[in-house]
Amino acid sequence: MLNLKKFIAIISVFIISGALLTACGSSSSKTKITVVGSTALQPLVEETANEYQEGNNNVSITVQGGGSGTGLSQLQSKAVTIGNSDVFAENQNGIDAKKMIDHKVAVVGMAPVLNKSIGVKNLSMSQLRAIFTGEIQNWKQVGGKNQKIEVINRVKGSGTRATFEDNVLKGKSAIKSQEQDSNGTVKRIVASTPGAISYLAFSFIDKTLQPVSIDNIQPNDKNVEDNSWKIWSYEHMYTNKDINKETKKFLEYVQSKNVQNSLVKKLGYISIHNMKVTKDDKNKIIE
């Protein structure tokens, strides 16, 4: 027969264990949300997810990159909860956009970036197009040093590449060159390769690179908001139509004034609430 001290000890263990389970939430009881896609959007979603989970321990959110094409295709096959994309689903081959819901959560500007040794800070749009189509192959042709141009492109399926080609190449084909699958890798290669040029989301551009103005218009948030700077896109978080309430709450949080005025700006994106124009899936400004 248990004495009184042992009885109290056993009861205490049960009470403490129960309290811990309640406080932490059982992993099996949590709603799991998996987010895959655009590497340009990945930093914002990762930080927002971490912040959201601090106050919502009934939800477990996993965020991965992979590119816009991967995000949309995995959403379509229902392998993930949310597909991140820099491009409208209507413009992605093999994707049935009618079966998806578009949640726009931010705007991202994109700019040409150079290795800092080149000595060029401004290009005309026609010069930029000629560089990426291979018509101009040396920096001295556009005011830089006598050095071969090394074009670094993004892989097909990249939303950043689709946005750049829509706004710059205007139907022409890019020169065959090295291709990379993420903003982070492009940043490292351009910073360390003499003669290199590529393009990046504003959120990835720092002092290791030389961003380039186009026709003397600087790549900054203000110029994106009124469309003076043309190379920009929405950051979409697509879901299937049978969205559950926890996923809906998380998406509403990403779109809230709190996140739009804090993390969105801190990480180099542009708030959807600040845009003075609207763009449709045909890249046409509609207001």
Given for the second form:
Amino acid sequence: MLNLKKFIAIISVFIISGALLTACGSSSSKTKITVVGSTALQPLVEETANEYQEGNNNVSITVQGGGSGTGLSQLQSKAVTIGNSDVFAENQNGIDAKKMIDHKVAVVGMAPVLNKSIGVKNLSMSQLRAIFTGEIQNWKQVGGKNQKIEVINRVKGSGTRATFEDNVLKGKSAIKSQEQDSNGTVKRIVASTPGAISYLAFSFIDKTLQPVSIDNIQPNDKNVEDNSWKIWSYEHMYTNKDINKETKKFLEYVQSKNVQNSLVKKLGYISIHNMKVTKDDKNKIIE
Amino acid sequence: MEIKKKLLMPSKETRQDRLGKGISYLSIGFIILLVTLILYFIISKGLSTFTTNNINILDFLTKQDWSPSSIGKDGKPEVGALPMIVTSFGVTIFSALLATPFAIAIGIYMSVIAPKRGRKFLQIIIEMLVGIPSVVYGFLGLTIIVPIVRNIFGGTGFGILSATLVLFVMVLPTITSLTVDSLNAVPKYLSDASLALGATRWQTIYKVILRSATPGILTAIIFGMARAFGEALAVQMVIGNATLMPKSLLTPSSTLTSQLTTGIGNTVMGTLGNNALWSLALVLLLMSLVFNIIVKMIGKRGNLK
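So that was the form predicted on its own. Now I'd like the form predicted in complex with its partner chain, please.
All chains and molecules follow, beginning with the one already shown.
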């Protein structure tokens, strides 16, 4: 039988060690930075944070995913320091963008991807639109084999879907179809389902999929940089206006030449320094 | 004096007793508080779709267009949850129908027929099936079941059929282990008496053991259904997540849970898009409450005999 004294001793050891641990945490006066949001941006922020913390012992950075909506709403309620988002805060329902500062840290290009067996490599913008609005339902109509088109969309509200629809659908609404919420799942489904079409960030496209050129323009980084490839978006790291020094330093680090030329490229994003154009929240291009 | 004091002071055992009671009450109070808070949170959030966003509750339950974060053709947001409700019930009922015969067969084998070694072996397998995380089931469904369904039945392979097959494997251990328990609980004198009267083993199993274990087996099925109804991740990977009314078992559709998990990260707290998802959660909560009540009712009726 476990006697009472032993039991109390164990419990008190737990309590005391817990108190000591928290005391240690606060006494070393580390600045805490919490980053939450966009799963598309998460890998970049995680790796950059790891690198940054090696040289800066005075900050501790926690990075979490959770989606752009979560990132922005957590930031708005001041629960986190930085909210990651694939979409402009102005375009997110229920968010007051005027109270936030936008830090653009990377650009992501997206391309339509097909199942390899279809045999289509190029589509016109209007054909692509007709496929996603459901006007074209067989690959035969656009020069492929006789096969029903299976549209795989991203979930409503996802940044990737918003970017794609802004640039391709031009205000029309997409056909109701399958919706998936992760890049990895979309990739696997398109690769294995005959007749499937979806869209993915460049970094997820590999040889199991057939990327599609639009009006004979290839989806690659170079074409995104001068906006001849139209489907791209910024990755934003939003903060509130009362930003502290350490957070500012970290954000500057993410935007620095050093990170932009190494990690950003390595992980399949496009550097913001290479962009020859800028886009505003209404999807307007400024040369 | 010493003795008097000793007699009047609470003994060591009494103090232990008090401390133990105190800890128990504290923990119970904490759990009750937690449950109340969860109920309050989901109910208030779930109802705000109807109270603050002024959505008609009948529209929510009967319409088929779901797009709460954007504005539909008639200028109003579309908040029709019927396809999700139907799909959720569909996969739940089908998987329970599919799993029950297997569960009963395994249960009979384990409690009546099997030698000790066979029973232990099955026990290990069932416990293993329970322990596998649902994301693994989902992944196996996506890579194995979906292509098989596509090749045999056509379509894309995503839909209620694939979800049913995945859930079948997931609810089978739940239903089986509870069935085994209720079969084992049948008093031995019943089957002994039956055999003594000259009934064959099959007659005994069919007419005596199964009969008297029926309430327990029904409870097992309801528990399995509750598990299937609430499962999110595995179903989400194979159902296709299209907010369409399911036309057949092979068209992509969406359950309450899959819609919740895919949507919640992309909406902002307090907006209609977010509130509507909480309303789906409320439907889930009410349904699990219904499942619990049914279990209680079956239990009561079983006890009367």
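C-alpha atoms forming the largest set that superposes within 1.5 Å between two forms make up the rigid core. Positions refer to the first chain, counted from 1. Since the structure is predicted, the reported quantities are computational estimates derived from the model, not experimental observations.
- Each of Asn183, Ala89, Ser233, Phe202 but one sits over 12 positions from any hinge; the one at the hinge between the rigid parts between the two forms is Ser233.
- Domain rotation between the two forms, with the chain taken as two rigid parts and C-alpha atoms superposed, amounts to 11 degrees for the smaller part.
- Superposing the two forms on their core, we find that the Cα atom of Asn58 is displaced by 4.6 Å between the two forms.
- On a core-based overlay, Val35 has a Cα shift of 2.7 Å between the two forms.
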